[in-house]
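As a starting point, one isolated chain is supplied in structure tokens, in the form predicted alone.
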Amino acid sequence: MNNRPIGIFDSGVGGLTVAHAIKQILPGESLVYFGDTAHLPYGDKSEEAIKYYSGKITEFLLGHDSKVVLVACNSASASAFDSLKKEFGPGTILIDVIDPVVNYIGSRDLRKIGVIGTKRTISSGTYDKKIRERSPGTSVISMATPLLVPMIEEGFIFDDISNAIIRTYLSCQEFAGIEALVLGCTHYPIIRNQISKFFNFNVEVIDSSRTVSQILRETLEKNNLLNDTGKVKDQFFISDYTPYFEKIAKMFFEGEINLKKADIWN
């Protein structure tokens, strides 16, 4: 049973940053990934829509015998994680990408941090609420940065356009004096170096991928689910074909990938 895959989903390519980190920490695990490219970005969708998409995708991943489902999307983690736990019950192991980051921040002595994310993630107030509960002495400045996901999905990275958009968002006065910046979207690690460079590498840029991967490893160990068979097979599904998804996937996972389109809505 331990050779069952780890299920991962996101609205597009962002979750590949988490999938890549998992393969670095857990190279013996198989992955089944679903990128909901037909509905991206989730950040401008209603809470009910995100709950519906997340429920259908989780059902799909469990149908592929996933032993764990990782919600590798901040918007879905903020809007749908609690409903997923209720819908699929205690027998399903679910992991989000927000709580591990909040716990990491709680282990640090930070006075002021920034959080950037999609409109849905920021408007939910999830990061603000959880960080203040875990670290009441930390000042949290949150900002919606809705142009970053479509910018990344369209391939505008490491160029003048992306640098201009990043500069416009991060140069706001409210971020002056922050000690850390939380990348509250799994797309954002793709432009992490550009963001770090904007701050002259003087601000800790926190992304969830490695932190979540460590939590995943601990969860698998705790439940005796680590794959020790040596059999590894990764599968990648998308709800709509986009050339850029395949390009990014091949960047993270060298060589050919098994990319399939899956219409799970009918």
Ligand code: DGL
The other form holds:
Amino acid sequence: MNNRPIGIFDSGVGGLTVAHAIKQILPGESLVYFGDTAHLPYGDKSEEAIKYYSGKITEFLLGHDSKVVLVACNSASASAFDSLKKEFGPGTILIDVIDPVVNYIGSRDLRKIGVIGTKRTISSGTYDKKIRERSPGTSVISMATPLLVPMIEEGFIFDDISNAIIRTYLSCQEFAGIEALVLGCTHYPIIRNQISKFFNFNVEVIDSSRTVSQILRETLEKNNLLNDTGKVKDQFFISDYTPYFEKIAKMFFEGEINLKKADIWN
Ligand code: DGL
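Compare with the form predicted alone: the form predicted together with the ligand:
Full complex below, order starting with the chain above.
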């Protein structure tokens, strides 16, 4: 049964940064990915809406025989993770993208850090609360950066527009003196280099994809679920077709991808 896939979801291309990191660490695993492009961006949606979307998608991924479901979206991890755990029960292995980062920060001795994310993630206060509990000596400055997801989804990545938006957000006074910046949105690793460059590479940029992939590997090992069959087949589903999703997915997964539209809302 170990050749069952790892289910993974996000509102769009963001979760592909996590999917890509999983493939680096666990090349023998199959993925079933769901990008909810019909409801993008999640960052502007209500908690109730995100809970509903996340529940339906998790059902879909489990229906595709996922052995683990990875919530590769901070907005959904912040708003819906607890309700998913309740709804799907202890028999379902669920992993979010926030707790692994909070634990990583706890293993470091940082005085002041910044967190950027969507309006939903930042207004939920999840990062602030969890980091304060785990690392009481670390001061946390959080900021919503809502233009970054539409900017990335529209393909503005290495140009004057993206540079101006990144600079405007990150030059805020409150971020002066931060030692690390948490990319609290899985879309942001796509512009990670520009963010590092803005800080002249003097600030550690923490993105969840690697940390989460390591937690996933440990979880699979612990539960004896590593795929040892040598058979790998990745599937990608989106709720609305966008050429940009296909382009980015091909960029991350080099070449042809098996992309299908799935209508799971009716
Ligand atoms: N990539 C997602 C996140 O980590 C969702 C962004 C959005 O759709 O607003 O929050």
